[in-house]
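Take a look at this single chain in structure tokens; it is the form predicted alone.
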Amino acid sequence: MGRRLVALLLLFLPGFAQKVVRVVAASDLQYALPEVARAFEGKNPGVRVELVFGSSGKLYAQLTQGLEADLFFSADKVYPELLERKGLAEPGTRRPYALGRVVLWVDRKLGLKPGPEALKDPRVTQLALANPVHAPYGRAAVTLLEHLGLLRRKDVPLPGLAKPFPLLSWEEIPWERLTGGVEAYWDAAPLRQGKPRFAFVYGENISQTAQLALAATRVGLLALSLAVHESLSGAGAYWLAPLGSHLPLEQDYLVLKGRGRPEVLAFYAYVGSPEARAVFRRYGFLLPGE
């Protein structure tokens, strides 16, 4: 009798049933978390980590709504706050586990060197961005192009706000509302000068906006973790944008409401150890404390 055979059998015994850890993630984890949750099974036999990626405003309204998960893990520390109202996470394990890092990638087969100075050449005719509305990298990526003078906002009517919108600092921006484009809302003109057209190209989010990139527009405001990983490091160059260019992804993890389970809280103080941090910083994630 093989022992796939025999593992598979033991899962039907008393005792022996295989317990699961429900992670719901941001995509910028895509290849880092993967990794924590193997090596955490390596050492827990007998849980299962199970991971699903999405854009951290979508999980959030999902979660909001009863999707079922254990952890959330957000590219925002505003999701994980705003669930923390609700009451719908454990009180005290909201805990931030790093801080995510943008980076303008350029393909080599365009002949660019990466850099703000890239996304004025006339080659560059698309570009690809998480979708602000609700991706907190997309958020962070129009927050760079204004900060380096290629996005101008406009003087938009939006009920309700306090100040005129280009008054706004980057955290009072309502960006759930912007939901007619960048361009309805800022000035792209800087970014459209000497060249034939332009437009911006939406992720759902950050990992899909990769894709975007590596398939369609050769450019792209991406996440350094997935940057990094063969599959885009291999295809294309990039250049990293400076801490304070751009709206700061302080990334907040938590354990949901009654989820506590020993298995749950087991993964979930293992994300904090050293050999977890390891795989993070090497996917270029900043880390609490350092």
Second form
Amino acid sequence: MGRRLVALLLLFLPGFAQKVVRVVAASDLQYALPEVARAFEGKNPGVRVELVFGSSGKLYAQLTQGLEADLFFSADKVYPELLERKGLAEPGTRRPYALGRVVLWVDRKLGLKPGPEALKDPRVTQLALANPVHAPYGRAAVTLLEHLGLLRRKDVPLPGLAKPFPLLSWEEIPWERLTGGVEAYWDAAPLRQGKPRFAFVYGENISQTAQLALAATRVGLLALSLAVHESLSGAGAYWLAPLGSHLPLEQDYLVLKGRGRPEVLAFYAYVGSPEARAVFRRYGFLLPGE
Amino acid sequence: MDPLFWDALFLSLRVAALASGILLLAGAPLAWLLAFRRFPGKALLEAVFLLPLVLPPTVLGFYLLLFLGPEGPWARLFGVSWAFRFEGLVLASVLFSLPFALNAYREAFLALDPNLLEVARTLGVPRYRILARVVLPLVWPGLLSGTLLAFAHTLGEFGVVLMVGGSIPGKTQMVSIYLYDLVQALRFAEAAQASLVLLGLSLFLLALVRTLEGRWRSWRSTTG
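Moving on from the form predicted alone, kindly provide the form predicted in complex with its partner chain as a structure.
The next block holds the full complex; its first chain is the one shown before.
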């Protein structure tokens, strides 16, 4: 009885003598980062990398409220900058690790050629995108649609803005205030034309958005790093949005304040190594300095 | 307060009202069957009804999404997909709150004094009159408290509606998702205000449930 109890308790204890690096990361890294982490663990026996994924905005909010983590990988540079300004980052550690790409993913069963023209097809009645209020990929998606002429700014008053909303640059848009959904601020007439109905459907983060697209909407604005994975590439095809057609997703990472233990710094450095860069490249990320 | 908050709150209230109404009409007879009848496979059926209690809401929501999606069985059967629509939210909420309502209803029925029913039956009172004159006056507080509990539970659900709803503002964005988005957007002050309204409402509902239960108990002790 006593021995069983001890055995049971041991189950709940973390592995002894194992060093753990706790990483919180944007969900577009869902497939790429585990590969990087496993390779790192192979080279550094005794170190384990724990990964948690979510929307960058959610992770940021949790970090400001005391979430215990060593490294933060964002899908943009806005949230890492905010952390730095709050004094929650280890000074001088914020740097870019990748540039995210946006794709228009279309389910094969729809029989449409993926591309901006596909969005005008009457068969496309729902479009999945990440919530632009807090997910960087959602912001990129909205600006892409605007760039393609499929969304037009409405003249909505947003209190406290120096410039009227239609004249704002993508960087100046107060995304966190746009809780009314895309159609409260943009006119989606070009997308609605000739359709019985049309709706934007919002995912909580980019990997849930991919799930929504795969399970129900059949069309979505997703991350390239997810679309190249077999779960999505098997079921559909994608069109890659050109650089400059949307709000850029310059993805930064950093070491959190007081967390610069040797194993954390080792993984931090490994992310910039040629092997890690090769993995990111394989998942479609563009890399800093290339 | 942000008008979108009221939209989200009223949507939640509408979904919760409809779902708990359906639960009362369909769940009460079901609970009666489970309380008094024996039939093969009863234990399995009860386990199925309890599943939403233990399944992670996101898993339940994901299966519902596949079920209600454009290629799911529902769309094939009825020709219309209920994913990301009000109707889908109601169906999801009915399933999600089913175990809560069923348990409460069954408790209410099991607390009935069987002698009372026996006496009524031997006196030759027709069944519908037993129901109207004996059963309902005794069990209604229990039924109502179960329904209110399901209502309150639906107001607070998150994982299921996140998956099935697609959080379209003004259409399928329920108040729990709206609050979550406010927090993600770092609008903590507004989120706190909105939470306070929801907290007050939930507290009121739960106090009502407890009051009903208390009243029901004292009734039972006087009649039984």
